[in-house]
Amino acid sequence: MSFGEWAFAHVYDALMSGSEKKGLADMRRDLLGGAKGEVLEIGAGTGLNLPFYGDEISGLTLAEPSKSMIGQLNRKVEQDRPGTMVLRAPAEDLPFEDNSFDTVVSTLVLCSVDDQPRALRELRRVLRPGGELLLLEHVRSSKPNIVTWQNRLNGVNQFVLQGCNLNRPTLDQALQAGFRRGAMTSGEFPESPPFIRELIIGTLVA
């Protein structure tokens, strides 16, 4: 475990607090209201999504690759949702059989996975036919002038925010991985600079 990883895990909630209060928490709530059946959340981090899972889910599994994040995640699970399964696993290599889940959740994760196309193929693999991928992700801007800055700043951002990429065409990659559009919209990351502001929010179907 690097010092950077440890430090990022311990400041993450404070780093996100302004955005959460200004609307990000409401986006999480609206999105996760659609989770149902057996649910897998990838990159569960410190557990910011935990309060928003409703009664339509029959089981919840949280996968997180960071050892530092796992420690905080376990504490929140014990407090907010005992009995939830937590395991250390990257999105690119999920230890589950094909067609294991009805819903997969990814919120602010696909920007930082090592191999986004592989991760999306894994999510498609573990979802049952007709299952849903619930996404809330910041993505490459639709504005060319912002894309220029995203490309310039991407290396710095990766260093500061532990691998976070500014310029990934996440929706295009998901469609290439075999998903089809459900109810999908765009939005803005609250309390964020322009180069990280554009979001996609909604549902893709396996």
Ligand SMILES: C[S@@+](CC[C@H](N)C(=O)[O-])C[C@H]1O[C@@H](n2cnc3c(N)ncnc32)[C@H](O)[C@@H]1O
Second form
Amino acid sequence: MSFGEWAFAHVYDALMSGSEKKGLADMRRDLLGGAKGEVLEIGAGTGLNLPFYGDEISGLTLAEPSKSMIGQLNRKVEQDRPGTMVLRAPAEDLPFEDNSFDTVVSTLVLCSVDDQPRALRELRRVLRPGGELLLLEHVRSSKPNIVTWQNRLNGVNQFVLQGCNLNRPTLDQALQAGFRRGAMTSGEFPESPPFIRELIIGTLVA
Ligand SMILES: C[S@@+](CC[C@H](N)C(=O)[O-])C[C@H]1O[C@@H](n2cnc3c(N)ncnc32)[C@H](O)[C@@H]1O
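Please give the other form, namely the form predicted in complex with the named molecule, since only the form predicted alone has been shown so far.
Whole complex next, starting from this chain.
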């Protein structure tokens, strides 16, 4: 485990707290209200989504590749949802049979996976046909002048935020991976600089 990975996991909640208070937590709540049946969350991080899973779900599995994040996650699971299964796995290589889940949740993760097309194919594989991918992701801007800055700053951002890319066309990639558009909207990441502001929020169907 690198120092950067350890530090990111330990400062993550503090780093996010302003955005969470200014609306991100509400976005999480709205999105996760749509989770149903057997649910897999990828890149679960420190567990900021945990308080928002409702009674519509029959089971929850949290996957996360970073050992440091898993340390934080286990602590929140103990507090908020004891007994929830936590396992160490990247989104590109999930240890589940085809068609295992009704819902997959990805919030602020597809910017950071090593191989986004492969991860999206894997999410589709583990979802049942008609199952839903609930997404909240910051993406490549629709404004060309912002994209220029996203491209310029991407390397620095990846270094500072542990592999986070600013400029990924995540929705296009998901459609190429075979997802169909469900109720999908755009939004703004609260309390963030312009190059990390544009969000896609909503549902894609497997
Ligand atoms: C910005 S954090 C988001 C954490 C959490 N999902 C949230 O909404 O607060 C990005 C997370 O993606 C995880 N991650 C990085 N590479 C990944 C991969 N290949 N597969 C799954 N998760 C990954 C990181 O370890 C980290 O927990």
